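In the block that follows, a single chain appears as structure tokens, in the form predicted alone.
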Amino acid sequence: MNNNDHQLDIFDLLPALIDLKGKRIVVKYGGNAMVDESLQKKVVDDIVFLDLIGVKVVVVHGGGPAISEHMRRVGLKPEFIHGQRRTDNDALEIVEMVLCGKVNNQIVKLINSHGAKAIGLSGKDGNLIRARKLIREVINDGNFDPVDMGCVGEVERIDSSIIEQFFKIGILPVIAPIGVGADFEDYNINADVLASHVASSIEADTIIYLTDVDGLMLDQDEPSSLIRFIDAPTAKSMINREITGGMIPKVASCIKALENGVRSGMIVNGTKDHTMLSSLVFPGEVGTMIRAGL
């Protein structure tokens, strides 16, 4: 059985999906599924469908390509250190404008136009995300040297009561990865990492990472190398070996969520029809399911 076996009409999945009513699911939304308008509609269809059948959904989104494009447009050069964006004050202004003013609003508008009720939030709203400055370390000549990432933060805490209040009144939160520190400074946060913290804070049943590939693959050019099920300890041992590049923060963040009580994690291709729904109905048949243990 392969991934294409489950590219079904959305209503074919309805009987099994009904069993998800009341479950809590965090969706990390990014990649080409966010950039391409036709793909946006497909992802939003799935999110709205889950909401309408009674699943409590939280969307955490990124927006890296849009940020880089806008920076280049105004003459700023995006800077990355080990795959993470360094964010000085000028860059932060653009990051906030793009994430909160453009991307977040677009997602909220799409969800609302498809029949659900969504609200856009950043970490500054109600002090939802308390952050602190992130100091990265890089290896130079065998030594770990600290690197100042600028206005890049890590999550200190999530005020889940804010999300709970929106759940109670049937509103779907869409969260941009901007936090605020005790120093009242704003911080840009990795969206994969933030999704993990959000999932842990609301005791989510599942966290779903949408990517541009079919899941964890031992060979990106060989579809049969897709890993359908994997436990967290095994996945952790593969980081920086079989798991590389942009997949590392997704897998590492997913593992962290599982260690903090989230029941399962899914890594699925957000560019294919209804893969989010199919992965919930056919775990292990669509994408990769990561479980806490054997």
Second form
6 protein chains.
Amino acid sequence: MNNNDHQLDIFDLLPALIDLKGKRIVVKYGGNAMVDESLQKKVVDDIVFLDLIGVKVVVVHGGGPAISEHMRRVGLKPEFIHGQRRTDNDALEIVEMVLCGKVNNQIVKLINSHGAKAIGLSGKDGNLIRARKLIREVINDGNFDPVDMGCVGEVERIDSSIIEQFFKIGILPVIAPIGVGADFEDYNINADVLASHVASSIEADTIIYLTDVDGLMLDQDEPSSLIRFIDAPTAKSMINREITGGMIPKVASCIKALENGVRSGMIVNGTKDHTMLSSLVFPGEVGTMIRAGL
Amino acid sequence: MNNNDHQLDIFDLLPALIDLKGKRIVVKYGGNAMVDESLQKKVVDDIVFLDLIGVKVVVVHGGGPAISEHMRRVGLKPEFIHGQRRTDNDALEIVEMVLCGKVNNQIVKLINSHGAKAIGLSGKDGNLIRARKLIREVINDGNFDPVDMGCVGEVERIDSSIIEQFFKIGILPVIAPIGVGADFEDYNINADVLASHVASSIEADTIIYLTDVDGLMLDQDEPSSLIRFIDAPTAKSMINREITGGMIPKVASCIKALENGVRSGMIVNGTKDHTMLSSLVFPGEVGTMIRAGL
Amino acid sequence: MNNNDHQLDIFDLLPALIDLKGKRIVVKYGGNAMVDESLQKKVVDDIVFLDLIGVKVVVVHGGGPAISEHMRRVGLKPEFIHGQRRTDNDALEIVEMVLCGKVNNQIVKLINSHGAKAIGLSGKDGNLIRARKLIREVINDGNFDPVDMGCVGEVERIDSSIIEQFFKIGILPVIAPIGVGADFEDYNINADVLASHVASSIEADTIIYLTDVDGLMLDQDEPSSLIRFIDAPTAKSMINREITGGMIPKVASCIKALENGVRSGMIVNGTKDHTMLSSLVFPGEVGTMIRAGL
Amino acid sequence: MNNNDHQLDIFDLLPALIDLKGKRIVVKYGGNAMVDESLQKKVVDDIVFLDLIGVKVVVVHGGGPAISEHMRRVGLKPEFIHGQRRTDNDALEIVEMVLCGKVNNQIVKLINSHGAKAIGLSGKDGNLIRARKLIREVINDGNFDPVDMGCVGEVERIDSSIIEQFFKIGILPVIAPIGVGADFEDYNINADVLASHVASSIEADTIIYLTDVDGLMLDQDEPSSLIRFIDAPTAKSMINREITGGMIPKVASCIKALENGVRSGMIVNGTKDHTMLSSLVFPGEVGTMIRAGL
Amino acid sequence: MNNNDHQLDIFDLLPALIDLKGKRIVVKYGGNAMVDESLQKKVVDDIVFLDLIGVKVVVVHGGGPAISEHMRRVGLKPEFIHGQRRTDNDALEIVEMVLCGKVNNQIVKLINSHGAKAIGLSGKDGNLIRARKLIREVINDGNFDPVDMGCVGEVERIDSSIIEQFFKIGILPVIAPIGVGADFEDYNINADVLASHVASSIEADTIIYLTDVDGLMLDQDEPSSLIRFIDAPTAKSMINREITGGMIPKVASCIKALENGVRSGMIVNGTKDHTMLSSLVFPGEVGTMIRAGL
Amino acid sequence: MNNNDHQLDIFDLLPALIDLKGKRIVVKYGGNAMVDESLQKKVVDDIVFLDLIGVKVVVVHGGGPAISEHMRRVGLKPEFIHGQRRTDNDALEIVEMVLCGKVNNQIVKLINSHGAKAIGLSGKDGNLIRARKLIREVINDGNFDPVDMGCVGEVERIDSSIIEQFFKIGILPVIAPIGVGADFEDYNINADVLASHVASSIEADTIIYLTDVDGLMLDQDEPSSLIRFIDAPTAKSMINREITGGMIPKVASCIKALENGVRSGMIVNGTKDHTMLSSLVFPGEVGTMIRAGL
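Okay, that was the form predicted alone. Show me the form predicted together with a further copy of the same chain next.
Every component of the complex follows; first up is the chain already shown.
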């Protein structure tokens, strides 16, 4: 089924919109959906409309291609290990500048220009995100070897009090994935993972991952293979099998959020029109909904 | 008199501290005071202590040398016209990245690591700063010629409601000098001027300009020539005469703030120990206090 | 232009909806729009959607044909003088029972079943409407003769504090046109006039009269004669000339509201689809907007 | 002992009044106490005084003779099965009109005219009372046969949030016994039973049933047989034995309230002077107090 | 007319009590009414009942005979000049100890034991009363000679914010007439005068002076000469003529309060039963009511 | 180590001060520290500074020598049994006058003159302290004989709601050790013991006993014998052995507070400069800290 078949007529949606009122939703926004300007506008329209009808939205974003692009501009070479950016101190400086000084700013401005009231945050603001160095291991000749990813961190604790205060005064938080250590070191955090932590810290109703595919599909080339509903244990068992590549951190983080009390997760295509809103008001028709299970 | 002669003993200061409680103070922080790390720590100590005793502090910062440095890194050539950076679109991207993604972040983190709760803002956050293109003129062959400064803006309106909300929930705002136009263009704004606008928008009691000299001096080489108190009209008459160079925008902005209801202005040396706090508790002994006049 | 041409697509409307947020709107609901059940549902959809997006709505309703019908059932004969129901004590008992025990209840239930939280009020609730006996005069042989309309009242004072409290706790008030005198007599009040008083008491942004024609028309049979915008003085001068019959109290009450500070008035066709919402988001395209004038 | 022997002197009562402050009391008002106008005034005086000294009062009322009277007026024949009115759709229309448009209005107005601030509610207002069809059975030839009572309902759920909000803003709720089903059908509910549900939903301290006898009496003709205190289990065992007729639903509902956490119940004579207040300040001297038991 | 003729039946009084709700009343309590224990109890009953029905009461008290008595006990000789106690430093110590450590405590305890929540204050608490040395003059050989009254003060300023905060949290303030100077000296203040200042600082509705006569009387021995209503200018013209002795400061202070916005003043007999409450509910029948005038 | 070695430089202390913010501290103030005026000023400086930085302070005080002195002045003979004043009715009158009308007043005034906002309370204010007669026993010929101490009481219950309300509105409570019985008798309470009850009733972080020695010392004449940290069980075992005389009630009360949830206790020398503040910011260096134990 094609998203575009849905007319977003107010009064068809009214009962679903009434149900959404007061809900808490974390949107992980990144990748290609963030690059195209006209797509950006539609995602932001969805966000602003949700805000208008009383949904409490938090946006967590990544940096995408802009980081690598700027790194190259200053003569640094992007390097990835198993899909995660190795971030030395020089890289980190660029990562933060792009994330906080460019991407975050831009999303905030776009949301505000459409009539909501957003404020950009990184983990440094109000000690929002406490992180620690992430130790990854790779299998090497049958051994697990730790790999130094540099300034890449994992979340230790989210202080959601600021998000709660923002909700109370009608401000929509837009969060860049930078955390601070007990040692006051900065860490770059995977945005998919961060979104999951943020969602459980605010006891979100739904976490939405915007991707560039229509959802979990058994066969990427076969639209009819889209999984409309799936429970978390089943989804978990599909990781590294049917679920591969960039979809893994999204699905794994989504499952983690469900295990920590978030009620449902959505994998939706952020490169198509208004799929985020559609997925909320037409669950099962747009995107894949992951539920906690039996 | 040397600042360092002042022992900042709690109980000597107590009556002055009691008087400060509940006051609103805007601090313009920039230049060299921002570069040296141990100086930074002292300025931040002052800010955190003021926050602790119930002073409502707003920090407005510039970018200083970091902007030019990063521009050069990406192959752009910094260009200044009468002390103001000409900012084309390419430059603006760097300006924002450095201001919001590096300098602002750093100040926020430093303040938070000392125990207060700061959040960084630019004019994009919550539509804080509405700006418009600044038209400057230079005298050219006896004619006033407009000069295109690029994306350099002047303040049209400060929406101080967010600052007020932050004050209520105990958050200290740290503001980067980026504004947004009605046309949703971004503008780089002079931080000295912005501080003045912010101060009048919140009806501040005091605006403090941190510089690298001890205050207004008739003779820079003669410490005894420091002016301890001056009224705004007198200060105004000294602009372009005794007051020159980088001191001009500070003093002019400070006078503007006084004309718009701010009660007093301070020009203090941010490169010496705890001069900000000292200037507040020992007015007349540290820095120059500018008062509205008769 | 036909109302039905408007697709009420959320994202076309978004900027207009953002503007509506927080506005205060009084809706006079009555006549035929109230009789047909499917029309009722659409009017209520509009009301519930406005409530959802943060508009503060008050509904004021009349009783329409239901009153006369029930009077006949108990053997009373409805009697009208210049379009106003003569209401003796026996009639008043029926009027109140129908207004409060049937019509008001029904509107409240319909609104609540669609997801908002309405509470029905008459002027007796919390002393909302203080009224006094209305003295009308008719021209008789060239003399003005007072006519005893019975228990028909005019508004002396609205105590809007309850409406304000309802707004604060998210309750939508639905008001039946019964007032109470200083003498504790009950009075039936013209609902068009009451809506005007309610609107000025809460400093409403807009008052909307739902009728069964498309707006003010110079020629009822000629759709193109619809007046899209008109100022209050011009409208006033048309009363008893182009404006006749049941439209007179609506337009006169609307003008009165504008004179007492309400910002705009709308005359819209409540028997067509979603004209109320359309008139708010497409002013000039649906219904007639009356503005205070120069 | 005669109630009238009590002088309601303020200062004799002061300690008892101080104890009442802040208590929550549900008053079931109906029957003959509601018919006589001078008795009404006294009951309302008691209610308004309790409100004045800070007691949180809720009034739940029935319709009494007014319903049957109006039904006859429109040619409907009242019909009762085991003391409960069979209510078909035609009857229900009249029941609602009389309850909400006449009886409720009148009580609200009377309370307000004495200086308190009451608002009338039915189960439709703010979805206060969710009901479902009541299935009753009668013994017929030794079998239990279900009897169709028509639109008679039983309480499924009370949403007391509106009552709580009214308490906070100083409004006294007066509740008519109409509920709404999940199917949006209206239901007539027994007011004695409704009072019990309301009382437990707000964790009332006391529920008071106003009747036309002095309390529970072993012999109606012998004043000295009045039971002053009784515990719930004992009272329960007396149902259908010493307790008969119209007293049964009152006592049974009262016991139900006690089982659901209400602290005490009173059966008092609403046709005598100020018995409600007297029963509260002279427990054991006026009316019968039912207590939860050991 | 004798006060005791009034039955303080709750329901006779109800309309008057409703009117009192929310009013602000300052009671000057002192002299003989304070000495007799059973009279104390009645005055306190009145105060507690007023508090119960939502009247905002402030009690201001004097010290009466207890001060002189204790002074004599420690060997000091009470000395009066024109009715005012000369208060040297030794005397002041005793004055404060008796006022704050005995009289105030006792009133507070009595009020609390009857069920209200009172807190005792002197001018030292929360800087409530700022005073300055009172300079009095006596006519001596035709000259005005200043007399040194010692530590006797006049009110410079009342900081009513604490009283307002107490009102908000349901606490009844009981104030002893001690003020503090800018020099941090303590001053004894005339309680009649203080009551007047307190009343105007909180914009009281009524100030009540409890005395030991029935009100203003043209002939103390002739009950029928009691003045029931009088306006302030007339009362003023009677000072030093019909009004003499200890009544002068009461009437003069009362007039001062009326000139500063208090709506009415009462002079009532605190040695008779419940005259304070009676004077409020039966104005014109008990005590003398002084009104601001035409 | 000598207290005076500590420079109370703001910025040395900053981290410790940040930690103190929001803490709750009960200070028992009495004895010699209260007599010397210049010492008083320093203790009050500490209190006012703690208040300034957001610490919630409660002061509980005793009466010290002033009571005995005043008793002698009125011809009463102070009498002590095992260190506790026997207080007959005559003595109690003096005790209250001195405690509430002299000592409490003075502390309140001193605190307020330094810029905080204190209000004095005794147990009578707002029913703060409910007490009952204390029965003590002495060993007499091998028997335990009860001794009548007169109006000496022990704490039955602290109603801390007033303290909490004072905290909320920024008022610092200063409490005199007078309680009231269920029988409305007044009781004199040991201030050391009262401080402990107050501390546990507000779940204080720290209770501080100001004494005239440097802390718990194994040898009073040997400064180096000062115990810096001790746990409650160890301290308990030292009572009547190493801990003797006036230190016993302090240590015993402190232990009791720890057993009831207070986190730490301090025994510090109130006769030296700023030892209270020093003990909080330099724990282990000034005074003895008693901790709950393992």
